[in-house]
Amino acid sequence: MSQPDDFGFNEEAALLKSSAAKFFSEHFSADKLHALVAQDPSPDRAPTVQWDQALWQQMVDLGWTLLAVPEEQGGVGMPLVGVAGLAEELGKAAFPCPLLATLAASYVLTACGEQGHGALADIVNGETATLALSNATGSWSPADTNVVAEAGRLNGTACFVQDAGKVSRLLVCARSQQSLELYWVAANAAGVQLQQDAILDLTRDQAHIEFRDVEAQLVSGAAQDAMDAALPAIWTLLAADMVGAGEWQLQTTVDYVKQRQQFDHPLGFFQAVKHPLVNVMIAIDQAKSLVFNAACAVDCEPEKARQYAHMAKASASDMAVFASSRSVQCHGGIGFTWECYVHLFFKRQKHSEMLWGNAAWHRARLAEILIDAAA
């Protein structure tokens, strides 16, 4: 099956990009972001979970946490390259909220069939959700999992959680003795104890969470195989969250050079910042091309989807560290200030650049897709 050459981004998905953009431009500006979040410059302060929830549920209410769960389990069931474009306007506002971690348990628990029902259900509920599979090295593979699962009952800790301090439940890979399993948790069940991590990025909480014998519901046995069918898609979306921050810091600095004066010029006139911004422009457009031809591939050529979405947010993280130099460098004194803004989407990027594996690690794992194929 060949991807249209639109990539399927129908008017409905044009609407719902506008009307994010609308949104957050309404409601959520970089003034209202960074008094929310970054009060305190101490570097000894505590991690704390700060985010907008009156807003959030506005978010809830129109629906944007259904659009990865299927039709007939309650959901929208939007194609992934109309979800892309709401995860790019997310990025632009850097909205603190757990939509990314809730899209991407909701296509893992769609990954997982039948027995994800129930889970999707508490979605469809108001519920939301983030993954918790990573171990204390870093290690997204299910595999690696340092959670064990026996009689239904989880001890161990998942470490890396994202978003842990704003959702209600946890999708836990565990190991028990005869495969790798998934679990649906409440964030607030007895024997769940979680810490937050200090992290650099400001506008996402990250925690490690503790399960001392945890009540949890199976929800699948096959974790690898339902993580597997999930992963170009969770990755993608990480990668368009990227393309709207580069979007945002792109703009916002071509917005500063144009002001501000030197050498009674424009600093945009010199050709010194001219060429580096167009150099961003030209970055973010080849990442933002990669992410709806991966999104597309998932809707339309699932055998290439893991291959583009590899490609995709390969080229997002590259395009996050230029992007986040430039800004800070065109800036001059002021970019790397507390006071102003663009450190807050430098941070963001940073942390978007590790999360689900940096770009070396997505060329290694793309090489060995196209070598394999070639043998």
Given for the second form:
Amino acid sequence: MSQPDDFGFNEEAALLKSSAAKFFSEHFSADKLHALVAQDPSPDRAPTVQWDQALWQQMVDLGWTLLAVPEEQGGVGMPLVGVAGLAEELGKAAFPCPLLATLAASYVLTACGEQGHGALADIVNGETATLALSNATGSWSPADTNVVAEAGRLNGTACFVQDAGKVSRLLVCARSQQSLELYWVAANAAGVQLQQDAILDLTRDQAHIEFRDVEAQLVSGAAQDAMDAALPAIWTLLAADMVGAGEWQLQTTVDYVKQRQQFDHPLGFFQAVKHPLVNVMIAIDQAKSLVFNAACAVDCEPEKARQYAHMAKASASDMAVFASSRSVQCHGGIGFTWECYVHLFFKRQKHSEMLWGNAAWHRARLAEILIDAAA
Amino acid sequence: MADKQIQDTPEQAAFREQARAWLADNRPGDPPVRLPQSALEIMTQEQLAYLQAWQKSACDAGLVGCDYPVEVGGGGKTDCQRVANEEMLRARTPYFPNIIGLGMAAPTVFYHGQDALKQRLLPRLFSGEDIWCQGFSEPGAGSDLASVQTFAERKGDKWVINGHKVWTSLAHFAEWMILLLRTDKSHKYDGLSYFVVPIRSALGKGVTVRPLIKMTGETGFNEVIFEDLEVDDAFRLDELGKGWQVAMTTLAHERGAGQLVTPRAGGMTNKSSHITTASALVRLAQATASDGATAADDPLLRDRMMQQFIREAGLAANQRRARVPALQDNPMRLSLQNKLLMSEIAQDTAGLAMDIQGAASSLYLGDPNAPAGGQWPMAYMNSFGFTIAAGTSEVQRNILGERVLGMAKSK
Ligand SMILES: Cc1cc2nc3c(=O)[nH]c(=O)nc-3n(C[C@H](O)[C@H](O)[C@H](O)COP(=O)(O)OP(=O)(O)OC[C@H]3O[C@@H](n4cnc5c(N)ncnc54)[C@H](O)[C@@H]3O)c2cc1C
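What would the structure be for the form predicted together with its partner chain, given that what you showed me was the form predicted on its own?
Following is the full complex, with the preceding chain placed first.
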């Protein structure tokens, strides 16, 4: 199979992207974000889950949580290039919500085949979900799960669970005697103990979740296969979110260096400011192009999806670090304050960078494909 | 890579099929002499003759100037040069020798020349029978191009030109030059005018071309001295004092950001040519022994090779995205990055190749033991030609920062 030259980014995809951009610019400015999540600057603040549930409900009503559910299961079945456009706008707003988590769970469930249909129906009916698979060392490999399944009951702890405090369902990876399996559990089921982590990123929440003899519904006996099938889409959407956040960082910083004067010139006149910001733009564009290339591969060229998704997430991760560093540095003293919004995106990008593997990890996996497999 | 055919218009699809069939039968055989890495380093008549014959045959087959009107020797097609280029690259052909003509002179003459001039000049430019060169840079005017001092003084309906151009690629073979000069000393920008000048016929009669030797040891660029050269007013492009605007057309095309797609061939691999790509790095690393294993097992080299793969894929995806309006907010943003990215990626790839080779990267063309015939060190050095020529990387970053991001103009 092969990719269409325009990534298959059709009118529907363009419409979704532009309406998402409009939605966030109308309803969720950076002022609002700051007012919502940055009330308490104390470094040792207790973890809380801060989000605008009314606005989230509007997003659910728009059908955005159903985009990754196949049409046969009552969803929209939007091609990934279209969903990636939405994820980019979401990242630009840094809107705290369980959209990426629910989309990720949907891709995994879709890869589970018939056994996943019940859980997908729950998502169609308005439930939201997140993946619970990492262990205490933060491994992203499902095989390293610390949760054990026995006779349909779960025991153990899943760590680094994203947006856990905002979802109603958990998709848990667990090891049984026979195989690596996936289970569907209500977040408030008996025996589920959710402990919020105190994290840097104010735009997300994260938890470790202890399962004590929790009754759960089996959705796959081949967790590794389902995860392998879904991971390229999951990496690509996260990279798209990072691209959007990077663009916010770039535009905000460029606006500032155009207006702030020193030595009788706007800061952007000086090449020690100008050229690094151009490099940020170049890094964003590379990551963005690779995101749509990877998304299109998931849609049209599945044999290349993993390779291109590694490229997208590696590129986005390096970009995120760089865009964040320049956004703070080019703002000077004000950029170092709690008051200035750049720290919100700095922290979100730092979180995204490590999430699902950083740039070096993805390049190492890419080398296995492009060097070892080709040898 | 993506198969572009999915998006072809009926015209493009038919043209692609025709181009592919012709190339299958007519792609030239190996050159009789070592070819340089690009047209900018053509040194000898033998090299030129082989490449000129190839350009002529490609032109006769309709693969050059496809999107120009038929009246000026073009193909009269819509957006088919891109298709021709893709097919020529796919067929791994030699490159075209008339690189300045095709990339810079043709669009400039087309957009700013009188009809008679276009009809006279463009057909022989497309066929490669007339090689062109570009007389922009001077000893005192490089990045600050608008400060050129070469001067044309009016004498009836003629102009008398005096001045000194440098780094003029291919001037040693060129029939024609596109020439930016001054017709008014009192205005920096509005005092500039733009001419096409027949230089070959004027050698020894007002024009002197002297080769300059590059850091690689090759020639390819020259200095060109004008001493009282008389030129007809009919060779002026656009109005007097509009030279800077005309030069912008040249530069936009030179940097891959112009309206017309430049005819581009290449990709031929044999012992005398060289491909600077990340997959070539992997092949090199796998063939290079290092500490009991190969360089392809070294984790640091692996990481750097992957960075090059990612940058290459990113550039290719940029070029696709540049054609999807819904995925960009500023139409210049991607196209103005093209030249900068291409030249810097090639530089880092060639530099990495030398790191992979280790001690053997010290061996140059004259050494029988040099890996890949010493082409990698040469590619590394030549890559600086591309980060300097056509607007240095620093100037490209100024342009991006100012025109795309809107930051204040640097002096
Ligand atoms: C292989 C090759 C082929 C060429 N072929 C041609 C040709 O066919 N015709 C032609 O006309 N010219 C040609 N050139 C010349 C080329 O266009 C110039 O070399 C180039 O524009 C730079 O000018 P310069 O050499 O005077 O360097 P300078 O302008 O003196 O620059 C020196 C250094 O200072 C930096 N610099 C200069 N100004 C700024 C600024 N404002 N901000 C930040 N940094 C700055 C530059 O980036 C560079 O690193 C060629 C050059 C090369 C290397």
